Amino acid sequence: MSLTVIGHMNPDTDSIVSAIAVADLLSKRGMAAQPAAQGKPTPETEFVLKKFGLSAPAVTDDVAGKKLWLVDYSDIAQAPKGLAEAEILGIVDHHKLGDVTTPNPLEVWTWPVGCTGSVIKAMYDFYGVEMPKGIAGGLLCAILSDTVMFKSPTCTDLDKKAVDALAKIAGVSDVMALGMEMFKVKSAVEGASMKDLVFRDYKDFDMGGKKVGIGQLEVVDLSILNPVKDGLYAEITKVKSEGRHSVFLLLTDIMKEGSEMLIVSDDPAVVEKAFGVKAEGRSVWLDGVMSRKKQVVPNFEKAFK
């Protein structure tokens, strides 16, 4: 049977492309493997895939009877239908470790660094694999998405050192040339809905048994969102009335290096506990936030125990 490797839910660019990458790297080391996603490209990872020649990976959306890879999450919360009834023979990650448990021994690599793609990179090296060279340039994309081009907190110099190896693969000699290109297409919101929009980069969480919805759109100036910021307001407080204590959505500038986060909570001291910033209104301005892995989630999951 063919290995699956897939992707979290709501994929971003670091999600589809590590699937890809993943399943490259199993097929190479004996073992069939075949990328999958939970959902279609957003249109920044639509624009990484084309410029490198990759093709996006088949949706899927019940994975019971498979025999599995994780990529680029651990959590229960973030996977797909039918993962009770799979087995997960390893997982690549740079998120904290999540509450997916095995009945047997995996393979897992599970990395303090900006992305996922940057541990990928380490593993074809491990086990002397020659990276492709489309699959090289849309790693390094997949890092510069989630370093938000190296000014994230999560960003380290292992991830500086990979986009450095792996734009050479790639024959990339302008890094941050490239990188403004991709965000210019992420802060793209024209013709997009705002279900689209508030679901572009979105997860669930379960914070002290409450389910809280964590979304982020990061654009190159926060003013490209002045016109839909009413219509993500309202979005997310259709998104809370689902079943959710809270839903925040970060509105991140990454030439301001800050976040305006819109908030619909039932509690929304709860904000004021975790940033030390009092929500007047819907919204609150964070900054310095750039990362929903390490300075957004971490501060929620401590305010609501």
Contents of the next structure:
There are 2 protein chains.
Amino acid sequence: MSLTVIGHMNPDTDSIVSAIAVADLLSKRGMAAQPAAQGKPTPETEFVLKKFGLSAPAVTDDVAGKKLWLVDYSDIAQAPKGLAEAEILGIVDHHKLGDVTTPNPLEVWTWPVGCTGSVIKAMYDFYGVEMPKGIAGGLLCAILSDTVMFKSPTCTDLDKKAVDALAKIAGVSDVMALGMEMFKVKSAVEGASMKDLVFRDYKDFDMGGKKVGIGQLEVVDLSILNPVKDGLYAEITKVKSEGRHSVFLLLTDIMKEGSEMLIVSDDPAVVEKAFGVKAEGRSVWLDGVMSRKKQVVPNFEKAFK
Amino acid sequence: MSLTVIGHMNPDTDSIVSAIAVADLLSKRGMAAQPAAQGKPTPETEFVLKKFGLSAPAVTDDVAGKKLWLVDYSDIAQAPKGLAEAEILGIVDHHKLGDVTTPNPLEVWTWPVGCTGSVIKAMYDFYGVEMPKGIAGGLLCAILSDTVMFKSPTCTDLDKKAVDALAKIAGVSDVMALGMEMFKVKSAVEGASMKDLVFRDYKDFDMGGKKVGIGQLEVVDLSILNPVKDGLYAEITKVKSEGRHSVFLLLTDIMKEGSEMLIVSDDPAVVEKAFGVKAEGRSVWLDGVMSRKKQVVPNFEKAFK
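Same protein, the form predicted in complex with another copy of the chain this time rather than the form predicted alone?
Every component of the complex follows; first up is the chain already shown.
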């Protein structure tokens, strides 16, 4: 049976392009594989796929009975339906180790770097497989996106080296110009529903037994979001009412390098406990906070304990 | 703070030598690290350490407050006390993915191969670090032990290639002769207490909410164990009475390539459910079964579901 390579819920560029790349690498290692995704590409990802001539993976929402590789997560909460009836043969990731377990040995490549794309570049090198130009361009954009053009505290030297190497393969001469072009696409809010915006980059976590949702919108200037802030707040209030303890939405200004966090919670004091700053009304400004994974999730996990 | 590299409970040769090797590799990557073990070396491991001039790692039974790399496991049940108060920065393994989780990103190298030593050989190559001769000899023996000199179904081409490369570094000309010498040491039961023998290579598992212990003794000829079989049965009966649902002890004949399994269980029918053969009295012969990890644990996990 052919392998299915699938990223997390509400797929971002890393999740989509990594699935495409790992399926390519596995195929070239002699294992038939195809990429899948738990949803359609965001406008940012669409821009990347089009730019580098890649096709969006088929949308799959039930993986029962399949043989899987997971990319960009190892948490059951971020997995598709049917995971318990699937066989996990591999994981490529750059996040904390989640609660996925397996009955059989598997191949895991997880590194504490800024992007799964950087791990995948090392895997191609390790297996001596030549990377197609389009996949190199896609992974390059995934790294620029995940590391907010190297500004995120999650960014490591390995990510920067991977970008240099990928740019050469993809034939990209001005990496930062490509990054700005991509982030302008990402910043656009016209035509998107509030639901689309909240779930553009959204994850549910189990924190001390409580279901906590954390979304993030990254823009080149926070003022872009002024017209939609009330709508976003109403939307996360609705999302919270669907059985969650809290929903937080990070509005990240990649130029000012910080995030305004919108807060809906049964216990809003958890925010001060986590970050040492008091929320004013429905939101709080978190200076220097750009990474959900490195600066937000660990603080909340401690605060919810 | 210096990193502590620590293997699983009831450490085998792989667990001990892998801790020594990963601590060496991390140190050479610029991170101060030292090996530790959850117990003293077995006679087999003592033979290996002495043969290649390695020192037994310090015995550590509480890791609270430490920064850790885990080698050869990712199950909480096999971890030392204080794991919840420690920080896990890396895992190197060749087993199923266990229930260890982390709040932060980490480095994981897990491959579906016969021995953690084979993964570590690839890590030295990947990081371009020269492996000391003694460590190469130790890892070589770990692979011979875990793969029962390439006879175990867990053995892969990568293990064989690693052995070839390690033998060159260690200056070992006759790998199979070294293996036989080691397995003769492992087969010896003189002077060991029944408790020592049962726990020489023993692991507890959580199977469908039940605590299940599985031990394994590998000998070059099963008749070596005739004088101690009654004593071993009495000992696992005692171990079971300490809050376990079942205890199984595999007596593996590496020449006949099969195992006699001693059985103490609240539900002995689980053995037939798992292996399709009926136990006769207190034991059953499992032809071709040599690997706890690949041939025993997955079958029991299904049967206990």
